[in-house]
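A single chain comes next, written as structure tokens; it is the form predicted on its own.
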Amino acid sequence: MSTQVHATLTDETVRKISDANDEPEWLIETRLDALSALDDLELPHVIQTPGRSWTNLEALDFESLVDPLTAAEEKDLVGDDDVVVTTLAEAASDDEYADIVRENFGSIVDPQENFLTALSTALFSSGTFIYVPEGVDAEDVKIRTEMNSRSLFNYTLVVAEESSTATILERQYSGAELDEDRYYSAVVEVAAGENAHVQYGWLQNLDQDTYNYTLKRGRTDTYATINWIEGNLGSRLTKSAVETTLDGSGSESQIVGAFFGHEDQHFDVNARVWHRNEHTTADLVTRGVLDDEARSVYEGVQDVGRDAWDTSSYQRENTLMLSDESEADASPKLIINNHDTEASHSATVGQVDAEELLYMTSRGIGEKEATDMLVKGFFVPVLDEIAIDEFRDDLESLITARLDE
């Protein structure tokens, strides 16, 4: 591992955020844990081609990136009376929800899954805990998070209980402006119990000048679901999973993905889910556009375990490219070890069609004008699979703003 940050990081820097936070003693054991596994830990997967690595964690300078004593954030949490959203660290010392955090907490994403994980559970700061009690229907949960410092580590942890309903929408921006780059880190759990339903929207809007890493993944019980909506348009690099397990029978799962990269933003999109029990379902739909120099790599995985009996998985990607320079890479992956299942997967990477153009200028059209509206049309599929209105309007508007800049 050549990634050095965890020479800069000690015992006492973890314990500080977590006294600061007053944790309970297994929570600062857990980061310490993390924070010792840095050494024998490997970045994440990336996508490799052919004498080509698509995105280049290795070239971070994590040591220079991460300064956790000096991390500050404007966060908003708002929720309805009957479903608790508070601070993970309150939540971790309440008597009602201690047993709550302690139990599911690193349960659906291993804090020592890869360096980043452990470098996230060793260092946020105040985290956000979301708990949907029983037959409770929360539908307008919300996080906005804004990063006013050189870096930031955020962890989510939402627990729906049995036949509970929850919306929840997290934002991410960027606040004041610094001369320097900047590293945001975000882990979200999602525990869904049986027949609870969860709609999960995460929009990252942070500035050009931030390097991005996410992993939100959920898990189901017997009919449950898990539906995400992820928009991405900000940061310099992102590296983003999205990911279910469908451990429950009759669970369902659907991933919507849309991203816009202008001058020279990358973007590593994955959208994966498993199928671990009968009666299953899932729907992938990843959407991007690329201008200027932008880069992408999409990976894609649909794994269909051995005991997932009639199971129903779909997938499909698709890029557009605005410039010559833009690249993308598009890796769909169909793993099935059930004969049982109905399953397909795609993925295609190319430019604007010259015909339709053509038509649309040959009719009084600006050039400008017609590639714009080329451009929103390629987004309907996805934005008519987000049935959150103001989360639609949102990823609509931040489209528009990129298109007219």
The other form holds:
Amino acid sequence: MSTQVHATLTDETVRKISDANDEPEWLIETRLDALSALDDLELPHVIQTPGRSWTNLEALDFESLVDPLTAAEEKDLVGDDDVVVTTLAEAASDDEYADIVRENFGSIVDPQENFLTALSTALFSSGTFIYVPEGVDAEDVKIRTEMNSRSLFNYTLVVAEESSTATILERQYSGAELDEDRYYSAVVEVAAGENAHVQYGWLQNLDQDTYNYTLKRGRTDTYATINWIEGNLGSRLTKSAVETTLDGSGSESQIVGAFFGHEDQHFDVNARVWHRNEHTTADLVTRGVLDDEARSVYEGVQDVGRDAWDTSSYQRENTLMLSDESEADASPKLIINNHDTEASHSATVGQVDAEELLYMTSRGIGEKEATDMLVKGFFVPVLDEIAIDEFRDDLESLITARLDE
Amino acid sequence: MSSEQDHLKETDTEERFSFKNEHEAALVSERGLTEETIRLISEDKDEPEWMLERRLRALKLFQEMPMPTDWPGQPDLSEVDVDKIVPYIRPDVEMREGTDDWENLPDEIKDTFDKLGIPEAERKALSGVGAQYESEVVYQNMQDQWEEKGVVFMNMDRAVQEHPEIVKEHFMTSCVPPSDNKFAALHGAVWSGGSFVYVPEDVTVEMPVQAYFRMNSEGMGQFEHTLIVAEPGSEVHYIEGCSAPKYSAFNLHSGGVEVFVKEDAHVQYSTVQNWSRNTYNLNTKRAIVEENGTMEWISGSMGSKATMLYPCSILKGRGATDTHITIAFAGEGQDIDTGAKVYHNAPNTKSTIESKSISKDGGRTNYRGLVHIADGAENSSTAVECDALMFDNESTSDTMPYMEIEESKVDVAHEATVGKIGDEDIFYLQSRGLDDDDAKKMIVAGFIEPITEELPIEYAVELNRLIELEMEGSLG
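Rather than the form predicted on its own that you just supplied, could I have the structure of the form predicted in complex with the partner chain?
What follows is the entire complex, opening with the chain shown before.
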């Protein structure tokens, strides 16, 4: 990688961020290691086919985008009494949770996995720690982040102990308009203990001057479940990966995604699951709509390892194109190393069904209204998978708002 | 943008490969192929100057291009040492050493012929060591019949001499330019032998054209070039005759196939390859399909150590149609990375891809496909279906489709499934008195039936027999 960021970023910058939070020494070291690794790290993987790169991350000018010392945000953290929802900095220096943080931080997403994760680790000023003790049922954890600066680096660590339940909703918005390019980065790690059940909803509606990198990854213990729901509506360019490593026998994961792009938005959305143990199950469902010159890139990966006996793995991706200037690229990959597997994937790209449209307009519904109804209907299979009412309502109203624009 | 420009954009441009060029210095040896070697081949064949120039240009490209190493999960090509291949490219002398004596063939290949029950004379022909009398006669008879209609079917080397205008226009120009990939460039530099098929306007060649004949004389079949030009309204079915294991002195096969399907023409290209297990099979096959033309690719990939082969159709004319039917079978130590590419560059174009794979005893199969629908290719549709069958836990099966959709008025569907051979199915067949092996064979035969029913009967039978042998573990 280039040294463009390194030129403006020094150990001193990182220490300033860390000192402001009074972080323990190991965390400062982790940040500094990530910083010094930047020079040798690559940008995250992007699909290339002959002659074209599906998402152009190289074009991002990180030097001008990244301004870590003026990071500003408004954050709401809501949780029940028996669940811990706090900043990472506080948790890392708290007697009770310091060890849990240290043990889990960076254990699921390697801070030096790529250039952007390293950048996030070195510079995050906004960290969240969610801890659900054994047997606790945390129904209503909410994180709301409003980005009020040029750049913002977020880090979220979720530890759900044995037989606990957590329902987490995270929303990302832009605050004051800045009228310049911005950069938002988020790394989320979820450790689901034995028999734990984590549902993580994510709704991104950043303004359209914002470049967004997100990596969310969970790891399941025996019989654990991690379900992800992800809605992407905002940003100019989003590179988002949602991933589960099914480490424990009998564990499960569902990844449900929805995106709706318009104008010149670009969504590079990845859903990936690694079956690493027996009797694991995965279901990946993504639906996206593209209007104007918007562009989507979808990569889905179902990777069944040698030891993953009795695996079930399903993936569906459907894209609806409303405009002839839009482009939808997709690559759903199956990587199967165990034959005791039932796996399938499917992907479709198409436009609003002309017959359905004709049927509706012939019943007196205006064409615009009919199209809107068909688009909303298109998202229903995804909305149906969302068990959290509030999240579903939010996503639905954002879709409606987009159609009304 | 016209579809012509689109097509050129997809093929012979520097940009297309520039993103890989950063590796070139490390991977391309200075020694490589030399200009002298190329001149020697060309002189030996008494080629016109323009062909020599094309070879030299290809050589230059070959030397500049990096090995393909950056594809996710691609076969390991580290053993493909271009420097080691080079000496073998000198014509004839070394070539004959390995191939003109039946006794020198590896036992596994002789065994295969035994088990296939093929008579010895035919075996020698199929393995490239002798003359195949029967085919020669058949070919000769058919040729008379076609010649009256103006059909040309001959060795590619001869076509360069006898049909220079057609060859000059079509040979590695717009369809498979040597700049396409490193092995297309290698092929362009050292190609030798192969088939030339020309079908005049509105002529239908009722019998399949079979390319067994070239194995009689061509020691250099490893770099054979096939050029098919089907003029408007014509129809031809070409069958590549490597349905038996070919033995080769060297371990790289890098063929080139170019098919021109003009308006309303219909070309079917069938091939069943069963190369020996020391062969790297790195081919480039492509068709350009004009308005309302139809291209059908039918292929079975059985042999080789590693195969990278993605037959491609460029649907350039309105209403052009493409069909891909492929089957891959990977046994122990094999890595068969194959699939299909389709570029929809015109409106109302249609493609269907049906891919089946079987992996067994640690073999790896991968479907790697690309469907590109260009802006303006409205009302195009594509349906891709991949099914993989796995026999055991040492084997691997991957599916990696890529879909690039720049047009909204389209219908794109991709589906893939992977599964093991059904215990219930086997149990059912066993309860009807079949033993375990026969039950599995029957299930596989059913699994690949959509492929075999597209092949002429003798190929279908042979394919089935080869698969049966694979399943008994009796092939090398």
